[in-house]
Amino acid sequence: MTSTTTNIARAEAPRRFRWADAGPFLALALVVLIGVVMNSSFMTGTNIANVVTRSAFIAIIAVGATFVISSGCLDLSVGSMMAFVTGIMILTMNRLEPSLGANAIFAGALVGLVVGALCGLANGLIVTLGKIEPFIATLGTMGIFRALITWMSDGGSIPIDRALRDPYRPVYFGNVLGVPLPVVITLIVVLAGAFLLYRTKYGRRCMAAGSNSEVARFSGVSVARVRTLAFVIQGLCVAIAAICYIPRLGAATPTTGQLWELQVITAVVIGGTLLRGGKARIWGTVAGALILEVIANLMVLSNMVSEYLVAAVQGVIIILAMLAHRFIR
């Protein structure tokens, strides 16, 4: 068997359980246990529902980031893209509300999905056709998206029309059989992502492209197409997160989604996906998002560390996760 065939076979081989794969879930259990010990209010139903619901946004975006990172790329623009898509959605809904009423919400959501996909497509084409390093390309689009939302809001905020607030409210505050609706949406996104990554030819090609792009090309895989589609999936996930996020604050501002790229990448990496590509863990990504939110929640509930240091703690976590990946390798 040639080296080319061997590498692709490894990418397409069924995944076997390893204790290292359980790492994110064991870490989540440990963090939850620490929370129970540190604060009696941690395990209340209200607090748990709040933690899980708040983690939904990062988890949804991180599912898309899992595809991008596993294909050998990186997207630093997701936070700014989130703000931009949110602003476009609100402006669309406000403009259509007089003629469509509450149906403007559905129109705004559809526009958001299209805009998110186009933003992802733009990132993908810049990287693949422009042959620019993903880090540099998405660093540039991060600045563009953030500047656009600042310009659209004139440095202030873009609030949703009052007539749409009550009809839109259940998307974030509603529930299905007691389960918060954002959590239900997250579960659907995760299941779809897991199926696409683990059960389809595209998912295998995605990891093959991240594992060794040259070998993948020699094996007939269009690496450019695979990576471009990964960025489109990322854009769609950002749009879905925006749809869930708007009812929470009811407005888009220049600071919406700020530093979310750090949280998303951290969730993906501590979930077991290799930052260099070639290996992806969708469910681990979800565990990573939960770990970040649980830690942030504990920092708020306790007085041991200031809540203003959440980003610093997340930065430490991603560094430790990278060191752990290097040690395991």
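Definition used throughout: the rigid core is the maximal C-alpha set that superposes within 1.5 Å between two forms. Residue numbers count along the first chain shown, from 1. What you see is a predicted model; the values in this text were computed from it and never measured. First, how it differs from the form predicted in complex with its partner chain.
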Second form
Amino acid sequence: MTSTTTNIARAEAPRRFRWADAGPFLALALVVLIGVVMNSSFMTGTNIANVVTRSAFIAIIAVGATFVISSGCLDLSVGSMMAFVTGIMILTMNRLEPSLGANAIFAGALVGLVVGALCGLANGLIVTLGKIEPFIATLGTMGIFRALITWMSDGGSIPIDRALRDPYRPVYFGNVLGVPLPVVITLIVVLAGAFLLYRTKYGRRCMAAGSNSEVARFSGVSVARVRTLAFVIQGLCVAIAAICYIPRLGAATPTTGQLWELQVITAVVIGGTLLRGGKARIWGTVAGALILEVIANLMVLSNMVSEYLVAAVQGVIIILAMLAHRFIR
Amino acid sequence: MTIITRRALGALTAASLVALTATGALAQDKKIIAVSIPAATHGWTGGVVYHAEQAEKEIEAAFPNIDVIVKTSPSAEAQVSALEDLSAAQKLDALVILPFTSEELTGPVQTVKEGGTFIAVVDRGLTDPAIQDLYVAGDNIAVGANTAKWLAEKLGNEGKIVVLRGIPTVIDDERIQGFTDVIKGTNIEILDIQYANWNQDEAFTLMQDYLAKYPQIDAVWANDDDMLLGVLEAVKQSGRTEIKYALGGNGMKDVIEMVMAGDPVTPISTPYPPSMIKSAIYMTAAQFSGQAPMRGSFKLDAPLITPENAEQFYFPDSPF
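Just the form predicted alone so far, so send over the form predicted in complex with its partner chain.
Time for the whole complex; same chain goes first.
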């Protein structure tokens, strides 16, 4: 029974060394090169640091999405979930601040991780136990999370307590040996994700469930359990992104994380993960997130594109990147 | 037994009939004002919902013969359906509406009007102004122009500035037009104008990019206070000190607090108050209760909010 899954894994393994798999990284290199040629301020240390740090949120959430998508599902609720978790965390921190002081940040972060995991679990159970198409199920929870954050904030914003702003600020603005902290956190999440996906039984089962759920089921893989766990991982990633996000602006609003789900899915697919499941590229996902952020940065830095057409140019670049991918293969 | 039950039933029906007609008569004595507004999806509309609900409570307490019904809708289509539901359920004496879009809502509001309803339009005008009995709006051109005049004076008509604009709509266009028309008459150079969709996050990102792109920026104008908060965070992180002024608009309470505190970078704001919905509801109530004539157009000014008058524009309990 297990031989089927190991066979799939073995058949996949050598492919990782094909140069076609370097596609997302070549695309990233190309976009960066264009940036260097087009604008002198692109390559400055501050700009690069800004862009890489900014892409951390999408990258972290997209690591979770890589699991969900490669196991054959889809999660549209991540943007709203992120706003909801952010709101819960800020409210918890503000509530605990009088008794715990700055330690309220840790307590709040812990609560955030638990809430994120529970949100993911809810998504997973609706999809697997409820046997509802992931697209529809998470479209539903997307509306629920978005409405909850709007309700919690009365349509305004939920700001973090002033006393917590300064101790919390370094989580987004600080650095370790010159590397911005959100980037360090992203690296840890990506390494953990890569280990789980490429080196453990769970990762192989994820691929099996995504490439052919019937075959996987006959091979003794509990597809429902694998997929539910993928949603929980997604929820945890959303919570980690929320932990890095709060110190940036210090508030949650009904527009927090709006449309991030589409950016996340785009990053995952540009990175070489198949949207229909069965093949995952964690590092490609990171490259995808960086490509999106660099393109947006270049649109502002260059004066070539009218402000009305920025979104159109971004769309064209994404489609071109995907086409290049197809032809290289 | 059966006779008794039948009689009892008969008596019951008679009683309920009397009760029904009584409530019917009561309802006819009451004037119904329906309020149709967008749902609270961001700060400003959150403020609209808050002030509409406050007005409902205050007016119903002050005038027992007026019943105010507030309905929020998340989209233009939903607002059209809400109008149909509202006018189908009861006879509306007045409708106070903040339309999502001008074009889509004009027809449906016209239909309500044909039933003999007093129409008060707020903020976004309908394409046919003949439909409205009362029009209450802020002055978006003045929001841009007054900010520009203040800025031009403070900068001595010299300098380099960047602008962040909102979501492509008439409101955004008018603010930008009011601002750029004034700046054209000066030596101030607008380095860049880009969309940040009235979103704090996008404003933060865009400001970071502006800072990377331009080595010298004398002032920033974000045409909404929500975006201004993102801008200020990006400026703080960059450690750049040459930026003398970062201004917003709309009168968000967090920014009014900064103005009250005499912040050197953000010493002013301009109001485009969501409480204008309240002005419209009060005026409509006056039309019915005090028989004070309220037909016509009412344009709220956008005077500068300064440390001296900030108190008048500050609503600490409002979400905006």
